[in-house]
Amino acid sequence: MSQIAESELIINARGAIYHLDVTPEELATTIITVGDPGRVKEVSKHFDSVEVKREHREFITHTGWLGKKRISVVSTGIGPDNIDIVLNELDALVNIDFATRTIKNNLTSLQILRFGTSGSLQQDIPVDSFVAGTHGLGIDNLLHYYRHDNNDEEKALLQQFVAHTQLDGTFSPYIASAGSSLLKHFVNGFHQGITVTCPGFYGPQGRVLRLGLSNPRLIERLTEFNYGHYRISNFEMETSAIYGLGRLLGHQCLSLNVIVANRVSKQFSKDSGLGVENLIRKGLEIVAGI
């Protein structure tokens, strides 16, 4: 099997992977990432004990024990961008041979859980409460740098989508699934529906500050998409980059987000820092278990 180039995979002096500054021995099997690198401490905290403990640029990562289950939790700063960077090298982690450069015959499928705030885009799915996304639909354009395929179920969710939006020749979406192993754990207390995945906070989720839009009825245009049981229930950015890669890496990947603005009823958390914590502790009573 041939090596992989120093310039492909960089690995630093003390055998940690170049940005995320972690070794193969530091990085537990279940991984919840977080885009904020203060909220990484935010999760460690309920640990019951934690080993390790790195930190390069926006991404931080530690890792502990919360009961028997060994957990990471590293940042991933925002947008599908970071999340390339991340889970290429979570999987470079525990797929490759470091010392040899080759990938490795076994391979480790890993657990990754998003936890994360969001912008709810139905009436009916308030401020403060829990998503956890079914699929992450992408109108960024990461996935396609990656040869990928969908299954019928997919392909026909995209077209319906593309129909609906009319974003078809401004964007090209993508489509993949959450890890079933993972989404059926997270079903009471939790709504469930797409995520959209945005390249933006402002433009690409219909803000207007001093531009204008695009496609100015993006908004009402989401809200208003369904297919079979399926709709869109809230946007953010990170997603459907964390589910594409994740299904092609062979890894089982969820996201879950506490909705802090309600795009239809115009409302935001009075206390969202509340609403993370909250879904941190749910979120965790339900990982340590599986």
Given for the second form:
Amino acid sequence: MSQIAESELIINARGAIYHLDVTPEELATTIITVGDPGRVKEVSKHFDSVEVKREHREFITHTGWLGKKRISVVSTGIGPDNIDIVLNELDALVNIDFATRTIKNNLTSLQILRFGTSGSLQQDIPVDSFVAGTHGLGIDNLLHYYRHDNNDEEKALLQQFVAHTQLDGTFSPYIASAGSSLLKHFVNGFHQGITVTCPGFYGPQGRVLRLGLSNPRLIERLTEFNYGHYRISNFEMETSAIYGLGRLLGHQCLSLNVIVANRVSKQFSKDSGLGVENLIRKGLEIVAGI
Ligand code: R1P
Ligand code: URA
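With the form predicted on its own done, generate the form predicted together with ligand URA in the same format.
What follows is the entire complex, opening with the chain shown before.
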């Protein structure tokens, strides 16, 4: 089996992977990702014990125990480009032998759950409520750098999405579904719907401060879109990249978001910190039992 070169798989002097600065032994197979590095300690404060704390750039990792479950919480920072780093490095930590620099024969499937914040695109999904993304629909471009495919239903949905949103010619959207073994546990207390992932917070999410938009009706078009029983519930900046790369690498992924802004009713949460805390509590309670 061919060795992966030092320039491609970068391992530091501690035996840890380049950006995350985490060694294979320091990572659990159930992983919570959060965008905000400050949110890592808000998750790990609920653990019964924390055995590992690592920090490099925006990537903070705490690994510990919640009951009988070993969990790592990792911050990704903002955006799909950071997810490219985090998902590839998490996978390398479990599926590449660092001593021989070869892919292991027996691959490990990780459970990866995002605890994030998001904007709602539906009037009936109010601020402070929770959404579990059934799909990540990317209007970023990350997945196009990898060989990937969509099934016939996904292709039909994407075709209708492009026609409806009139994003054709500017972007090539992609879609990937949540890990079904995780999604089934997040029904009570969670709205479900398609989570759209954008490559920015302002223009790519239809926000106008001083600049005009190339597609001023984008928000309405996302809100109105439906395909069969699917509709778009919310948007943010990581889910499609997690679902897309997670599926290609064989991991079970689920993105849970608390709604901090409702873009239809134009409301922002009065206490988004409390909303995040509530999502962390509910999410961990369920994860501990899976
Ligand atoms: C934008 O404010 C950030 O918040 C959302 C978006 O996806 C983006 O990362 O998620 P996090 O709160 O997890 O960072
Ligand atoms: N995160 C986003 O990306 N968008 C929002 O509107 C709120 C949180």
